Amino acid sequence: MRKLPIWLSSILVLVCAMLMMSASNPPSGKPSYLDGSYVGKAEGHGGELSVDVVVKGGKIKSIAVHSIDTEGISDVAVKKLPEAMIKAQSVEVDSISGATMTSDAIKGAVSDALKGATLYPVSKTVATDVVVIGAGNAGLAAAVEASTKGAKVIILEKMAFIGGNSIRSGGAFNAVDPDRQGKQKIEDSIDKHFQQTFEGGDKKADPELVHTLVNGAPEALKWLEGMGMKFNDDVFTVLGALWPRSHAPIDPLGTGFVKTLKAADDKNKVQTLVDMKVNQIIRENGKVTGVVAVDAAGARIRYNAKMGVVLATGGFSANKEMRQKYNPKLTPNLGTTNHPGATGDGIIMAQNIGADLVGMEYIQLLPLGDPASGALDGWIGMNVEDYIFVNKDGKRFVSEAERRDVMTQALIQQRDQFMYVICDAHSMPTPQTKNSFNQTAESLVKSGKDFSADTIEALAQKIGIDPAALKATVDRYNEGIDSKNDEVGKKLLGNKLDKAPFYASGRVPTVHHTMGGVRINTKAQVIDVNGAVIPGLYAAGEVTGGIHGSNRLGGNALADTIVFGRIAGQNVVSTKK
C-alpha cells in the first residue's frame, strides 16, 4: 500500500482534530435573533410550505405561513403553531395533535428562516472595516485592493495554512497577451477568449461575468507582475484550455501567487488569522455587518465589518455528500485534487442568509488524478501539444486538446477508467526537468509513480501494454502531425513523440472544480433569491457560480480568482451602501 506524503498526512490529522474539536464544542448559551425579515421553506403534506419571519428588537415578532395544507385540521396548525413559537421565542414547541405533518413542516420552515438570524453568545467582539473569509488567491487579492484603498482588513482562514487550492494548483493563468503571444506567432484576442470560455461552458454562464473575466485577465496579469511576480515568457496550452494563452509562473505550483499577494497584504498591514473557522455571516436589517468565527481553542468571536464582508472560501470538491446532493449522477467516492478544506462552508453560510445559488450541479472532473490519491501532481508532460492519452490496450480514445468534461467522460468509458499519459524528451528534456508541481522526472520515476524507457516498446513492457499496439499508436500520431490530420481530431499539434527517453504516467478521473456557487454580479456583489443585491456581501473565486457555465476551461480558474478578488476588494470599500 502506498504511503501518503508526510505533508498530506499532517493535513488530514489536522482536519480530523478540527472536526473533533468542532463536534465537542457546540454553541452554548441562549441564542438571540438578528433584526430583519427572513424566508424559510420546508416540505409539507401537499408540497412546499414557506414562511416569512420578522425579527425586531432581537425577538421573533411575526410568522406568516404560506401553506397549501390548509384544509380541515391543518388550519389549526397554521394559526396556533406560529403563536406558540412567538410566545416561546423558539421553534421547540409541541406539534398540533392531528396535524403532525403540517406542524413539522411549519417548524422546519421557521428553523430554515432563522438559520441566518440566530446568534449564539460570543466571547468577544472585534471591529474592523472589512472581513475577508478565506486566504486563497481570491481572498488575498481582495485584501490587497481593500487595504490599498485605506481599509483596515482582517482575513480569517479556517485551515492552519494560507493558500487554499490556489497554492496547490498547477499555476496556469489564462490571459490574452499580445507581447508574449506575438513573439510565438500565436493569434489571439479578447473576443476569442470570450467565445471559447462561453461556448466551452455550453453557454450556461452569465455572459456579463465572462466578459468581466476575459477583459480583466490581462490587467490582472500585469497587476501581479507589477507586484514582483514572475512568469515564463513562453505561453502554452494547459489541459482543457483550448488555446495557447496559459502563463506559467516561475515559482512552482501556485506559490508565486500566494507569496506575491501575501507580501502585498503584509505591506498594507492586513491581519491574517489562521485556524479561524467562520460559521456564520451576520445579516442585520438586510445588511451584512460581520461574521462569527471559532478559534482553535473553541472560542466564538464576532467580527464586525463596517464596510462589508468578502466571501472567498472556495468550492465543495472535497465534500462528497454535497457533491452527490447537487449532482446525484456523479460517480460517488471519487478522489479530488482539492485540499481537504474545500467543503462548501461559505456557500452554505451565504444560503442561510438568503443568497441565491447558481450552477450547483456543474461539477468538473479531470482525467489526470493520481490513482492512489486523486491528486493532480505526479504526471509528466505539461503541454497539451506534446503528449497523448492511451488506454490499457495502448489506444488513443479522445483528443488531448478537448474540453475537460469531454476527456473525462471518454476516460470513464475505458477499461478500469484508467489511462496513461505518454510523452517524451520534448516535454521533459532532462531527468532533472521539473513539472508544474516542482517534481523532477527522475524523482517521479524513482518513486514508481511514473515510468521511463529509451524506446516506446520498452516503455510498453513496463506498463503492461502490448508493445506492438503502443508503437502503432505512436507511429500513427507522428504521421498525423506530418499530415496535420490527427486520427482522433486533435487540433493543437506540436512535436512528434520521437525523442528518448519516453515517459508514461497512470491517471484516473478525479473531481477538480465546482462551477456552481453563490450568484454574483459584475461588481462581485452577492445576489439574493429575489434577484436583489445583499448589501455588504461580496464574493470571489470558486465559492461563486455563473462564471464558467457547465465546464471550466483549464487556466481560467486562477484568472477568475484574481480578477474577481480584485473587484470584490475594490467594491467592498467604494460601493455605495
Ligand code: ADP
Given for the second form:
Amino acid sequence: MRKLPIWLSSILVLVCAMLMMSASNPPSGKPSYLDGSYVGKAEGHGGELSVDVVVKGGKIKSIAVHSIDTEGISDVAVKKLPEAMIKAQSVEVDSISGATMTSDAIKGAVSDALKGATLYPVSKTVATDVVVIGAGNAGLAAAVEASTKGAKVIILEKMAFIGGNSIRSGGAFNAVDPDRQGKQKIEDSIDKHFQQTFEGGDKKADPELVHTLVNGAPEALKWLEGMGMKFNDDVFTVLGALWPRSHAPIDPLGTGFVKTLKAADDKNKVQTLVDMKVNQIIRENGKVTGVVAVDAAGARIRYNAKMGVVLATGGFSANKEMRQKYNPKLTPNLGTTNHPGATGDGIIMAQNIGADLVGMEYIQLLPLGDPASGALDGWIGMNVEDYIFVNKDGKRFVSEAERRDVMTQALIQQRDQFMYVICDAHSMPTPQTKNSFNQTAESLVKSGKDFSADTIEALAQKIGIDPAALKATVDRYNEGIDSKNDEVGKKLLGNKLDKAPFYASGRVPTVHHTMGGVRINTKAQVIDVNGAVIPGLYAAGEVTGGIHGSNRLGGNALADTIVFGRIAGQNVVSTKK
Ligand code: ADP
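Since the one above is the form predicted on its own, can you give the form predicted in complex with adenosine-5'-diphosphate (ADP) too?
All chains and molecules follow, beginning with the one already shown.
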C-alpha cells in the first residue's frame, strides 16, 4: 500500500476528528419550544411530583406544579421557580435556597415535560409529504406504498448504507402458501399460523396485530414477487418457525428484499439519504409534523412532513444498556447478531413525545451465535429437520424444532453454554454449497470456523468430543426417525444424518431480536400512554411491540416488516388526520 505523506495524514486525521466532534456535539443555540400541553414527572421530597406545562407561540406560557409536598418552604419553590422559568424561558434557573430538593424535582419534572418539545436551531428546513425514518425492510416498504399513492417521500438513514438488520437476516419469510405447500404436501392454514404465532409468544401479543400479520403475509409475498423478487420453489422450516412455511429468497441473506424494495422506491422517485441520523420527532399541538436529523458534518436539518412520519428504525439488540434496563435478568455482555445501528433510537424518540411502549422486557436470544462475534455467520444448518444440537459431551439436550427461547434456555444449562450443530451432506451437498449467509462449506472449514469429516467418529475427534458418544447419539437420532420416536421429542423429522461429509459448527447464545417497542394499532398508527392515536405518526417493523409476544417465531420478522411497512405507508397517505 502506498503511504500518504505525513502532513496529509495529519490533515486527514484532524478533519476526521473535527467531523466526529461536530457530529457528536450537543445542539447549540437557544432552544425554542413546540406548541402543546405537556406533562412531566420527577421524584420530589415527599414522593412523585408532576407538572403541566403549556407552550404557545414557541414560548413557555404556564407551569402548574402538582406537589404532595407543598408545605412551608417548598411552597416558595412551587410558586417562584415556575415564574423564574417562564421569565428565563429555560429550566436552568437558580434553585430556591432551603428548598433544593423541591427545586430539583420541579426542574426535573419540567425537563421531563419538555424533553420532546425542545427545538434547537436548525441550519435548514426541507418540506416533503412523508418522512420515513430508517431504510430497512419496513421503511423501504412503507416508502414504496406511500410513493405509489403519489406522496413525495424522503427516507432518512443514519448509517452509511441502507438495509439495517433486514439485509443481514437469513432471509426466511413466513407465509401460508397453498401453491408451494400443496406441492410439498404440507398442510397449513392462516389459523394455524395465527395459533403458532400467538401461542409461541405465550399469548402476550395483541391478537389483532397477529391476525393482521398472518393475514397480510401471503399477500405481502405476492407483492414482493410481483416486483420481481424470487423465492425457492420449496418452503422450509427456519429455526424456531415451528412449521414448514418459511420462504427462502434466491438472493443471499436479506439482499433480495432490500434490492427489490429500493428499486421500487427509486422508480417512484423516493429520495433516500444516508448518514442522516434522526434525533427528534417533532410533535406540535399534539400532531407529528416532521423530524430533526443530523448529517455527517453535524448540520441539523428539519424535515417537515405534511402527511406524516413513518418510524422504522428497528430494534435495540445492539444497545447493551437498554437491554439491561428493560430486562435486568438477561445475561449481560452477550454478543448479538444485529448490525451496530440497532440501538433503539426510534423507541426513545417516540417515548419522548408520549408514545406508549409494550413488551420491552421480551428480548429474543438465539442458540446460534458465532462464539467469537455472536453473529450468525458460519452456521451450517438450514432445515430444522436436517440437523441436531449436541453439547460438549456429544449429547442432545433439546428438540431442534422447539421455540427459540426454549432452545436457548436449554443451551444456557449446558457446560460452557456451548454446543455444536451437526449436519451432513443433506444440508451441504457439495463443498461449494452456500449456507444462508452466502459462505461456502469449503471456505468455512478452511477458515477453521466449522469442521468436516467423512465419518461421525472422525468429526468427533476434530471437535474434541468422545467419538463413541457422538456416534451413539447420531445412531439414536437415525433410529428415532424410523420409529418416529425421537429421544428429545423432536416432531419435525427429516433426513437421517448418514450422508458424508458430516459437519460441525460451534455455537453460543446471542441476542437476536427485541420483541418490544412502540405500541401500534392495526393501521400502524402509534398509540400514546393514554391509549390515544398520535396523529401523524406511524411505525412498522422491529421498532414496534405487541406483534410477537414473549417469543417471536423464526421467519415472522421479515413478514412483519413487509406487512406493517406496507400498512404504514398506505395509511400515512390516506388516513384522515
Ligand atoms: P426493520 O427490520 O424493522 O426494517 P432494520 O434494522 O432492518 O429494521 O432497519 C432499521 C433501519 O433504521 C436501520 O438501517 C438503522 O440504521 C436505521 N436507523 C436506526 N436509528 C435511526 C435514526 N435515529 N435515524 C435514521 N435511521 C435510523
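Basically, rigid core = biggest C-alpha set you can superpose within 1.5 Å across the two forms. Residue numbers count along the first chain shown, from 1. Everything numeric here is computed off the predicted structure, so don't read it as measured data.
Once both forms are fitted on their core, a CA shift of 2 Å or more is seen for residue 46 between the two forms. Residue 269 shows a C-alpha shift below 2 Å between the two forms [criterion: core-superposed Cα displacement of 2 Å].
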